[in-house]
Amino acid sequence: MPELPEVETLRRELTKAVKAKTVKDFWTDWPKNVKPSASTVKTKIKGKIILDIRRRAKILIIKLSGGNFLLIHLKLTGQLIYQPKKLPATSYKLIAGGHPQKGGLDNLPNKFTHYIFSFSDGAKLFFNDLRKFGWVKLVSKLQADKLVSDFGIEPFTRDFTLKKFTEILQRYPNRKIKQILLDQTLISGLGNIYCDESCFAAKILPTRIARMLKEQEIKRLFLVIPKILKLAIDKKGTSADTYVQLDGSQGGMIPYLKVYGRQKQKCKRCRGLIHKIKLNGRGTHFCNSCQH
């Protein structure tokens, strides 16, 4: 599943494509996964304009001329591929999160399109989604800002101060620091690949039950959240075989990586091994000399 630092490339990337853009149709073929409902999304976003689009946790929120926002959210294996106008098949660019399918960009829409955007201009939103976890959702603007708030903080808000961290921690005491950090209603946009990174960046086991963790650390843990997220979107993501950019490349992140994909492997800094467990069934990594 795509991260923050994923969902907010693909922010940036699809702002530049589809902002000020009049919706024309919209159309799908999983209307299970439409709310309210496929009918009503197609009547209400045809003839509006996309004035923004704004990033909430993983979810993407659009703004759309007379009050409404439309929220998608790719979940494991959804991508958006947007086709300017009058380009062949070679022009598709891919604003992508979620696992790239094989096949994914052939022949568009294919079998993996169950949601489609039209454009006034002729250009196109394909929404690809292997397992159809992804979902789409038109809602007003007092739905949205329930939905903003039912997020924790996010690590780039003035919120996100080492006061309010170190509170959430104390909630929790019997909680692994890991566990901690995924839980979207305590600290939203964090997934696997920056716990883990974030975790090893602070010298601090994810395995560590939360009321074990010293000032010090909770300090230091704090401090690298932002850091690591802030690089991560500079590169504009990581691939890890989940990530796209807009014109189909990797995002720049795996080389930085520390831990997260590197079981088995040296660590870069103490030269220990990299170890892989599961945790709340999620693969988790982490180097055993260097992370207490």
Contents of the next structure:
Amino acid sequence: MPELPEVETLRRELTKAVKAKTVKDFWTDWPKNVKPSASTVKTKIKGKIILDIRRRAKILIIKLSGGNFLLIHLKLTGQLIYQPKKLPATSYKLIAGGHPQKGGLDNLPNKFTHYIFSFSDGAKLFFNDLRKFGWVKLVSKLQADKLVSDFGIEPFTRDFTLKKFTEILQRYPNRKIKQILLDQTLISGLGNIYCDESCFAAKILPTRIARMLKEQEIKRLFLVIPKILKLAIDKKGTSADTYVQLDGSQGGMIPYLKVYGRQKQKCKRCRGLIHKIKLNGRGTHFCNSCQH
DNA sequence: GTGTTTGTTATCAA
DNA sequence: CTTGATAACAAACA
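Given the form predicted alone above, what does the protein look like in the form predicted together with the DNA?
Everything in the complex follows now, all chains and molecules, and the chain you saw is the first one.
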């Protein structure tokens, strides 16, 4: 699922692909998740130039000429796939049955394509979403600024300090550590994969209560979070589910995952067994031999 | 037909 | 105010 590294990978690729391009049109067959409305978005982004693309937490913020911002959230199963130039008309037939994981440029749009942005040079950006939880929003600068301030600390900014990280844990002393890491209003960008991976790297069980963590453990966790996210960005993200890069290819992070999706396998660090449990309704992976 | 998968928000309970 | 539990959203897969 798209978390910080996946969204950041897409942001970088998207910047290279569409910055300075002019939006020609917008299409959707799922207007429910387009705000304020599909027709408003269509009308208001036509002819606008992509000035910049930023990211806040797991949201892409596309700055358009004219002062508005286009926000995209991929939620669980969203894909953004970019097609540089026009293919023969026959390639645009709606093709049913293609598994979204297969991605690819040659069979788009497919049955999971719910939004298409087209550009004046003929390029297209496909937003596919198997579960249809993802959304598109057009907002003013004021609304975009509010969104930015509503989220917690970004792990790659100066704001992410050991002091602030410690304060967060102290503010919610009775929460399990994973629950704090997952809370986007406290720390932004971590989802299920990188929470579990961060806890493993810090040798801390995700079930630990925040107030019980020792100073050294908090520090280990603090240091390991940006490290893991950086590695995941270097590898262009984790394609565990439907996530693919902007060109439709898979991310390369899976071989570097230590616990996520490795239940019943041997721990890469201590040869213990990786367990999977439910924690606050989430699948949670850990090694109970070397995480404490 | 059932359980599983998960980001986010809403709602209700203690 | 904190926390936990549950549902909702939607759809595929085993």
